[in-house]
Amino acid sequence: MTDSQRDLSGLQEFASQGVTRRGFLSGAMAMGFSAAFASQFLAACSSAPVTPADSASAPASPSAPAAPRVGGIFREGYDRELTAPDPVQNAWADPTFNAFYEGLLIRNPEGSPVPMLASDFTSGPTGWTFTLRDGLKFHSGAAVTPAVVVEDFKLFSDPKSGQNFPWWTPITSIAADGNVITCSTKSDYRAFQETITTEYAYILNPAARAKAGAEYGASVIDGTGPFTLDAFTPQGCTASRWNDYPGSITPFFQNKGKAYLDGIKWVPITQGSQRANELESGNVDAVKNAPPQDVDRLKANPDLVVVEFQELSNFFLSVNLGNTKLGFDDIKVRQAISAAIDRQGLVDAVYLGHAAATYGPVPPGFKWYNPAVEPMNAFDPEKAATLLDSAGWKLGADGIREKNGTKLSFTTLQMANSTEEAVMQAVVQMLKKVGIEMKVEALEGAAFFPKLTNTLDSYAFKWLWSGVVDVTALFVQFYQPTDAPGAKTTLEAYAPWEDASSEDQLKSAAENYQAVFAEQLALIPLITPNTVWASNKSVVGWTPNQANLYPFYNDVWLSV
């Protein structure tokens, strides 16, 4: 008996007795009712906001209790503009990715690996195999091979060519056998879940993307994902529905055949102040990142449904450790730079509570957080005042610390974005009062990304990846230069990480990699904010969750 058809006034009498959300999913799934229906239930009965600790392991989605309906455009709000999805290259990973592709595992909503094209994967001292299943093809209509997945790996791989091949390193070499692909290592690699379940291992048509060349992911796209690509550009991007389509394993996903939606449109509203009025006014039927001060206002409104959790983010200062004369391969001078942020108060004024203050380099709300970090980089201008003296920076006439003629003043590079530029004029403020003069520039992606290399002075930024523990080690190796003590010790702390054969081994290398890099501050921790999903209650089956980057689309309905 599928959910739709099942006895719903059990579920309806048990809704209304104030349960907690938690609390009413048991219930429900002790009544025979899955996970996933009953928080589209209980979402389609209230708009109440989603406390981060649930929405972490039971997302709400708006929905109606009834049979999937067939048909329509999903409208869908994004926080910025588009790029071009390849798998293999690309600057960053929008959701467009989850309509077009698929990986070979993906992560439940729990953060754990499960099959998507895989049928079976292991892990061991010798590497990872995965099992391809039968009978996939890709938009084209090639076949979707093991040989096919060689290349796609060795592409990832690949330092020429590869996004995240820093990640690939410890795997020594990648073959097919049969419906097996191995990936084989000299040690246990369990880190490599952190990898394979990630954007840029998803799986695509390695020819289709030769033969395009600098047009794919713009025109053309051949992937194994529900949706195909109509258009695409920068400002948008429109898919429909692949009727071919063979189907998913994977457990999470209450739909194993093709997508019941005709087809998607993805667009970009880059001026936070218009996201909440282009849902409220119909535009869209979902929007991605609110700004904080329309938050509330939305989980207010009985017509939509608000999910809010902690993002998988940090919004970093970064000051390069190969500048002697600023004094920033100096320990002390990173650390009062630390201890001169109040990052609570960041918080509270900028996002007006809707983030987390973050004193080491992944957000607090990861499954391995560190405590320890945040007493070594709690805010204490005093600390940082005695720290700075005693680095040998003394206070000018002017206010502004000095050493062998220098001044500690120096400009700050960041993208052009009105929430993290004001949190960058609050830390201006912060630094000034221990005698730092700092000023920003911000820049548009198209400049700011050329600009962002190893000798760069200083640099803010945002990351947004599901590897928290893999993407601050990448800013490090990339972005800072890799003799300065700093960074080598921060990255000889990673390396364990890499190593590690158990969960109990990730979790104590993930554990030490975090109060080494405190200490160090190779980067300078500021905030993880809130992502923010609202959506019109017609919307079925848009589940953010915590441990992906975006929704899937497989689920998703439209009631009217």
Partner chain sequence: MASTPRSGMVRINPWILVALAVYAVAGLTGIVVLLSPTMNNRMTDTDLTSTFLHPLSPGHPLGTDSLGRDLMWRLLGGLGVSICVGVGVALISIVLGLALGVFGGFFGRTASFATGLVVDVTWAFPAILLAIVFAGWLGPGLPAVVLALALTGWASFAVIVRGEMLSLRERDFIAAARVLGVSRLKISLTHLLVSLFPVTMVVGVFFVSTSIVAESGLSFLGLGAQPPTPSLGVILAEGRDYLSQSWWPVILAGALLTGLVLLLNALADNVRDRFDPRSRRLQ
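Switching conditions: you have the form predicted on its own, so give me the form predicted in complex with the partner chain.
All you get below is the one chain by itself.
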């Protein structure tokens, strides 16, 4: 075996067992890979999606009876910087993916896989087959053949190229026969349906990608989506309708032909209040995530349509379970921290009501949410003080508790974000009232992630993920010392969920896990924000749903 082969096998091992999919996932989340991986876990544990807190399925636009109008440029404000959309390697999947690319399958609003480029698919103990539609081509005119799809799949599954490769490791071979692409597996791999429907399995022209090199995604995009790339700059990305689009067979698209819009422009507007202002002043037609302080104002505006539902996320505080010096290994200290935090106060003040107080690991809108977690972590400063007293942490002269000469004082890292920073500032004060001194340092991603390890004293983070049960266990597994009792107990309670074989078993496992988690507090849950989609009334067919991260553009048209 040559050295390079050994390297490669090391990678494979790393991918398949050494670190497990879970390992990759945890890192993925930490990097904020939500868009890429969100919903991978739906399948991994065949769980149900979180049910919306509000009217999630309400369309963003009134279902106007008028016939769709062709033409116009749709301008969409986005809450992040845009990245170059490349399904093989990309730091964060943006809404642009849905305009330029299509997958073999896609998730419908209910979360089930439905045909897109594949006309049919099967799944069984020997693997998956996809029947490719006839007459498909890329923007460049190149034909979409089964061989091209196989080449894409090999890029996705190769650890050297595809960032999503951990989810391809159960696939033992990829081959085409006639119009049918076969992905073979050793046993049933239902979870693959989630991988195949994400942005990172969208079909692209591998030859165009190889030719464009590092500039693929930025200046060249060759996909099959209803729009082609005009220009991509950090100030925005523009796309034009692809007039040769062969049409769509996706059941939940109303429009089976080419797009109505002449073009789309995505505008990154990272400052929250600017997103609201620019929607109101007509600079953009729609925005993703208006900030909480502007939601009521936007809702009161008769020219706008606002859709709000609970995000598949949770903002939490973590203290290191292995830190015996600060007493974080002591369940009483963690429970005291939790009891000192007025979550509803945070929801009302910082989010102005557009969030949900969270007392257990998962968002309260989750299908199998266990309300028993709420009394366990209710706001009770007196209980917090009693717990700390009984744990041996006595109030010092300066108002900070001490034990064995150590002050209960520590620093928490968080990512720079004005709303989350406001939450942490309020939490600092709540903890101070019970004699705990917490300092907060807000860092940009490039400085934050290198510091995130399982030896870090404390950090606060918001995950965004559709596998809400798994994600919490992953953070415990990878950013807590797993030999600490608090982590052990939590992960033991998680095991039955992984092994469940029926809906009933999943339900009881989830409920039990939540109760154990809420008691052990391996992570201290705080808040689940709402995600808010706002658009001008003239925008029709722009329908965010909870199964997909971003709306599709096939049905979008502008009534004015």
